[in-house]
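Single chain ahead, by itself, as structure tokens, in the form predicted on its own.
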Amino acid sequence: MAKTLWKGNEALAEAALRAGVKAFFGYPITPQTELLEYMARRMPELGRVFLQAESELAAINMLYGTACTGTPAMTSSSSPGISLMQEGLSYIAASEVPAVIVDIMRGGPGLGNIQPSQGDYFQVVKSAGHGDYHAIVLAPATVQEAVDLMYISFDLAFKYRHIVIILGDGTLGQMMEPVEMPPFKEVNGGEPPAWALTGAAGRPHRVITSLYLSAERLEALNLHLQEKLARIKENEVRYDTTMVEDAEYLIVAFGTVGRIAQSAVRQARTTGLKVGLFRPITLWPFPERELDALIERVQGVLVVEMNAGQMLEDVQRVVKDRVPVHFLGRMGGIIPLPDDILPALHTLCGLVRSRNGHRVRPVPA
């Protein structure tokens, strides 16, 4: 299939259409508004439901109600809008209905600006609403990868009856790249899921709720959710690596920054510095075992993010002080470039030499 040129936001929307989304609810906020605008045109063309809500609060609750019927539905927003959706996300998780959310991050905190950022890591990876649960969080680095992850997001949401968040940033949403679009999935026909609310006539009574006044019943729900999360952690980890086979130093970065770090790795290699890249694609579940295996073979780790060090905490948890960890973070919408990353690598090398008494230990064969 031939590739065509797509803007990131519009590519995500088209991929969702091809994946079978039947209802979209959203509210405009830069830098994701093109996704909503694309849906406003294409959903009616395909006989599907589009509704611009009066707020992000309304959009997430419309998504919640539609998801209860077993209908593939989604919303999209950017950082302040996702903050407003947190309560609804928690209701969706407790009710175990499938929902897909796209978050195209912008600078913060507060209203911040419309520049790219990765400052939503905490709010979507660690919380996505109150309570003991995690959303599945997928972080693409290219427009093609965004399309591919969007295409499988509804399968994951329905497989686990859970929230799936596609986490991009303003760069990914606004850039244009050649993309090979997947085919349309069949979206009509078939029986609704056995749990869906479809009207009580001719079937047993069904209830979807997040309210459990009995402590014992609520604990039982939580134990069930933890068992589901354990299955997701076991089966849905995704990551990518670049030149890690002989790496002495490792960069860990996700999304747009992970893509930029690939260039820094190649440049460092031309100077004789053996650097590799570990790029988590699932931010939750975080690829802990896969990163842990690499830590045994490298001498130091550089974490690069467009924030003050949010994924850094997960990396440090895996490293456990076995090797030095250095951090490079740019904020306010400033994108770290290879010219920023290379000096940070040299700083990391200095930390390794200092820790090892100026003797750099060899990488095990």
Contents of the next structure:
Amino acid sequence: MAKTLWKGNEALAEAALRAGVKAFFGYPITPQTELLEYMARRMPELGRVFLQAESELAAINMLYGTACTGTPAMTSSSSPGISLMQEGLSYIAASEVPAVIVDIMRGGPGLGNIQPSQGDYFQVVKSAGHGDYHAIVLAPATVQEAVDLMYISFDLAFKYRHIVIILGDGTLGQMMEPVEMPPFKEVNGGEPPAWALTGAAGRPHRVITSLYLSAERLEALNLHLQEKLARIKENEVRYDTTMVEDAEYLIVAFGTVGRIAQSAVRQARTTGLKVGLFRPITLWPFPERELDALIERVQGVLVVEMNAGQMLEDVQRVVKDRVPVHFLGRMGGIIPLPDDILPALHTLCGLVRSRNGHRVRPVPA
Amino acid sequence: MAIAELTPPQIASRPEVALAAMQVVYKRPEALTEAYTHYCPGCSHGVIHRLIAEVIDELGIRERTIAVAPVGCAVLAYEYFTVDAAEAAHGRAPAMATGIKRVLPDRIVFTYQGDGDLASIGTNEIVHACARGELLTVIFVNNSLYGMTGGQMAPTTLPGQVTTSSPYGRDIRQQGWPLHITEMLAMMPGVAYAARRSTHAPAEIRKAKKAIELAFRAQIEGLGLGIVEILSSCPTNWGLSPMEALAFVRDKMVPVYPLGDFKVHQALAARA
Ligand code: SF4
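Taking the form predicted on its own as the starting point, write out the structure of the form predicted in complex with its partner chain.
Every component of the complex follows; first up is the chain already shown.
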């Protein structure tokens, strides 16, 4: 199939249509508004539901309602809007209904700005709402990858009756790239699943709730959710690597930064520095085992993010002091470029050199 | 001997004949489950549930109705109706119901919400559901305070009324005036039916049932959103006996919240 040029936000929207989304609820917020606008045009064309909500709170709760009917539905927003959606996300997780959310991150905290950022890692990966659960979080680095991940997100959401969040930043939403669009398909064969609220015609009535007044029953729900999350962890880890086979140093970065780090890796290689890139695609489940195996073979790790060090905590959790971990973070909408990353790599080399222990090997200057 | 020829003492002495002679004149509506409700003695919620269930039965819509329950004393409403139901976050029932109705337009969707839920935390959701003219039915139960959390002041609390969070009585200079949200919503073109009823006497309860029916008809006939505010007793948090609580509704609430129709779509007028 021929490639066509797509803007990230619009590509995500079209991919969702092809993935079988039947309803979209959203609220304008830069830098994801093109996604909403695209849906406003295309959903009615396809006879599907588009509704601009009065707030992000309403949008996520509309999505919650639609999800209870077993209909593939989604919303999209950006950081401050995702903060408002946290309430609904928690109810959706507890009720075990499928929902897809796109978060095109912008600079924070507060109103921040509309520049790219990765400052939502904590609120999306660690705690998308109150209570004990994680959403499945997919972090594309290119527009094509955004399309491919969006295309499977409803299947994942329905398979696990869970939340899938596509986490991108303003760069991904705004940039244009050639993309191959997948064909149209239906989620779950286009049929409502057996748990869906459709009206109690010829069967006992069904209830979808997140209320469990008895402590034992609520604990049982939580144990069930934990068991489900363990299954997701087992089956859904995704990641990408570049030149890790012989790498002595490892950069860990996700999303847009992962892609910039790829250029930095190539540049560093021309100077003789043996650097590789580990790019988690699922931020939850975090590719722990895969990263862990690599740490055994490298001397130091550089984490690069557009925040003050959020994924860094997950990397440190895996590395456990085995090798030095250095961090480069830019904030406020500033994108770390290879010119920032290369000096950070040299700092890492210095750290490795000065660290006592048998693992330290000489590194090229 | 035919039953008609038996004298009452003769019928009473033969149980099988007595049973055959009886007609069922009052039974549990099909739309109600057999669960015992958790509501306090003298609470009007149970009465209102029954009215809704009777209307659902009479309209023949039970198998295609989906309910959205609130947060508040009626949070467990989904256990009492034999219709599919979802439990919303506090105040968000109209948004959730919108999400259901938009993808299943041939189903009948109603929300059941209290005054803290609808008139405080959920004002945005109800106002915009009305503004869009969502084809929903809203049963809005006003008992002048937050019942489930133990009787705090709500936007609907009466001037001077003592609650646990207005221990000196609601002072309108400090805490504002009671919110007449049904009158506000009635102004919107998307609302096809808006009325206030009460549960303080049998005649009022009958009128409430009629209003609930019209609020469902507004949806069924595609006219717009139908809302009925129902003044309801909370003997527990008012510290009154059930009978005193009904008198409180009649004597204290009705003067502040006048009963009546605020909006009746012309297509419903003939039935009102
Ligand atoms: S607290 Fe009040 S509203 Fe709640 S169930 Fe008891 S009487 Fe009814």
